[in-house]
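Given as structure tokens, the chain that follows is alone and in the form predicted on its own.
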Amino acid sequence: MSTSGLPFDDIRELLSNMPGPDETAVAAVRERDRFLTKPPGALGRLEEIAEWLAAWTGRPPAVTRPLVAVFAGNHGVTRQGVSPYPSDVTAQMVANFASGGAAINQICIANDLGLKVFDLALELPTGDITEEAALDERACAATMAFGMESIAGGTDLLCIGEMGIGNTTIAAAICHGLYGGNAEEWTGPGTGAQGEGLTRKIAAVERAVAHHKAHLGDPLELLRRLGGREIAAMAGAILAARMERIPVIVDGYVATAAAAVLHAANDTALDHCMIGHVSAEPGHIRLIEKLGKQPLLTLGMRLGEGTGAALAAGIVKAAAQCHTGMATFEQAGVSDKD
């Protein structure tokens, strides 16, 4: 990645000096787990949770500042009638957020996670990715770094989420210029796009990759034309995570296309990431595959705001609990295996 004086230049440089994980914690964790009060793996999943804790924050598994990050942007696509509803919807769910009347208000309560929300500048949508790109590249730059001061404050696990009418199509147009295909494998209904609106979506996402065909070699020139200022947002948060030594839960569709980016700019990129679980769009399994990840959860949802990150973190506090909290078999009294 060559130094130009353009601004995607610090971006570019961080991406190619990411720190790795702590070897040396993942082995004290594997030590601890031999002398718990459980057969070996008898936790499955949980106990990988655990060393990725470790790799990530250097530490014995524990999540006590945990925080939810949800960004929120309109887009100009929306005026190709690719959502069902109108742009407002945006704001008006920001508000809902504010008030605590939204889902993932009630998720962070049930699980006691920190949220914060971020409006990225709702009265002004980004360009319409048909006809021109979403941000130039210091507005990108500037989103993203915007993004990356999320975790100002501290936190120790970060759970990346999204609000923003249309950004689906966003989602599906980034994948779309990332990996190929056609654009209908990539493209779902997001808030209920359906028969009309569906054909209009798919159509929408097909003019825009063919529009910015030129461009998408570069990840971070595909982010600023077929992106957002919550996707760009949401990519400089994990971004920073990363930098900082922080783990990372990443939402649904759009969250994940976001992470999708930094993925396509170093396969290393998104190695502190957990992908909260499976949305109900199509696109997602598939964009989950080519990340080589697996979700933890699968329920049906599309909501978006965060919610599957969020309820994911519960099992992650989960998974630190029971490693740190669990007795060994001599603390116990409990006769290990022969």
Second form
Number of protein chains: 2
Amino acid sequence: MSTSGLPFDDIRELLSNMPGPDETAVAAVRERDRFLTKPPGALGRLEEIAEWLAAWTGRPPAVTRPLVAVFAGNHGVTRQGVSPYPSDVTAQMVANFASGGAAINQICIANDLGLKVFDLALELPTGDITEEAALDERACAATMAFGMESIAGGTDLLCIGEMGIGNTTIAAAICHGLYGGNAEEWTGPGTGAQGEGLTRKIAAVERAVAHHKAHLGDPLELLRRLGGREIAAMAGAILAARMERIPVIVDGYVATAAAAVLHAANDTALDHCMIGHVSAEPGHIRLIEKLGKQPLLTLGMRLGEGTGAALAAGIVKAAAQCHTGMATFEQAGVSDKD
Amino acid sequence: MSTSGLPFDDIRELLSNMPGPDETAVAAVRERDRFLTKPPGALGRLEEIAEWLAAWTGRPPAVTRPLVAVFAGNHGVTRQGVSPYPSDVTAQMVANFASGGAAINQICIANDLGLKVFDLALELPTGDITEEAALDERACAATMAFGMESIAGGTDLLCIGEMGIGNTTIAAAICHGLYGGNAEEWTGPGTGAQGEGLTRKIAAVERAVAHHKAHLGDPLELLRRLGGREIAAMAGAILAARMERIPVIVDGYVATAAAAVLHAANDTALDHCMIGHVSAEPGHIRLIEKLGKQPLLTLGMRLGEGTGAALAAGIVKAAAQCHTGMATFEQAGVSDKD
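Shown: the form predicted on its own; wanted: the form predicted in complex with a further copy of the same chain:
Okay, now the whole complex, with that chain kicking things off.
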């Protein structure tokens, strides 16, 4: 962080100086793929994934240190009765992650992925976005910087997930703030809001966006007003991964909303990101379309924690293994097409 | 095999005496699921998969010895110029499987799956189905029996795949024979037939079904006339898995066509089967709909070898791990809904 200037200055600087894809590495993947013992294109999206890994690492496709990073935060907006679960559950689930009892722990075991969980001042919920900014600029920038530091350099495939009671309300507010439409189309049940609970949630999203309306033109300003600590940290982590040439798999609605803030600031900012799984949360597919992405998996999940990204990481690992491990027609003594 | 009676008699007997799902095991999964540290339903299809494993094994969900079984055969119909690759490639690819150079080997490494490859008299292609039956009844029944023996007892999750130059033509003929419509809607590029090659392929499917038309009412008779050795072996393996309470993941168009023969004989015959991945081969999704199934993955692959099933097995393993490994609300000290 710079010690002078405005807190967001360093982040704006990064957002305008991101590295692009390594076209030489992509060309090498395409060239090798031509000789692998399969019909051209027969591995479908696995072939795209091999190219994507090469593009954003600058090396042949490989996944040797996959990491799931889960960021947890608490939200003042829960006082509006937007979630059927109490805010205490955020810290309780962080403890559950630590003791290995959550869904994400199991998927990390199944797919042999590392897991790091970062809890962000859970005892200090952000401001209630229906009435005030979630964070001031300094706190938002510092949390982004924390997210950047937390993952830098320690992985070659980063899965981004989150935990935070109330944060599908936050995601809906971010999307409504970024893309307009009405609050209802961005707001879903989250952990299970329905009936009056869902009505309160939609109303909270509507009031939040209306309250901050005059200040939403700048994506980072929108982030500090409508976001939250885990949202800011995820945005920082995704940006840091780009700078360090680490491909990213973004998890569900909340993680994708954090990513969308970067995309609003620079529409190439998510070129190193894939969406692992389209959530059953209805706003997610709408958001994914705004970002021009195609999710890898559709399994009806809506849990967060990085679970969708971690499942997708299994496919990505297999794609890398196919590209590097397969024999060529010549090596295998297999006849190519007539 | 019985030593008296007609060769298909034993298979018909099995098809009318298949075990059903274990409802007690399913109920136990549903009961435990209620207390796991997640909102109800939040793991989507992973929860369905946990129930499916319990239903067809009769035990709590677990995948400890997953196996990919790949069956390879050669087809007389290749003389009709239906594939851009020569028939020699079948044996060459079997050698490639043995030396670890194929895509399926890599996916088995990535997902920690066992792999067994069965080549079925590759030096003896089946009859050209445009003019004669692929197999006589005795050979067809013996090949089904081989398929039954080959996998019985050695796994708790069976992925069924195949290799055989010309066998998407066979799959198309089976589907056209079972479901009618026209040959064109069941016939796709396979390993890459296009233009005149695809026209020849469609014509071969049309001629084959027309030639055998009077004898296609009985699914096993259809199998011996329009099928092939790897098709018969896959049908046998799927049936044996049912008898031995082994859940099955069926791979792409060709493997699903083999499964469809069983379904035509008894419409509950595939209740223990899931379709791992919907192939880019256009007939596959149409066939899956006929079977009333919903594929787990859609990754644009069209390779066979069991690759789609093996990728899906990674998801199934994760589903079992989630169900058995997750803590309950009480164990984790997490508050349930307000």
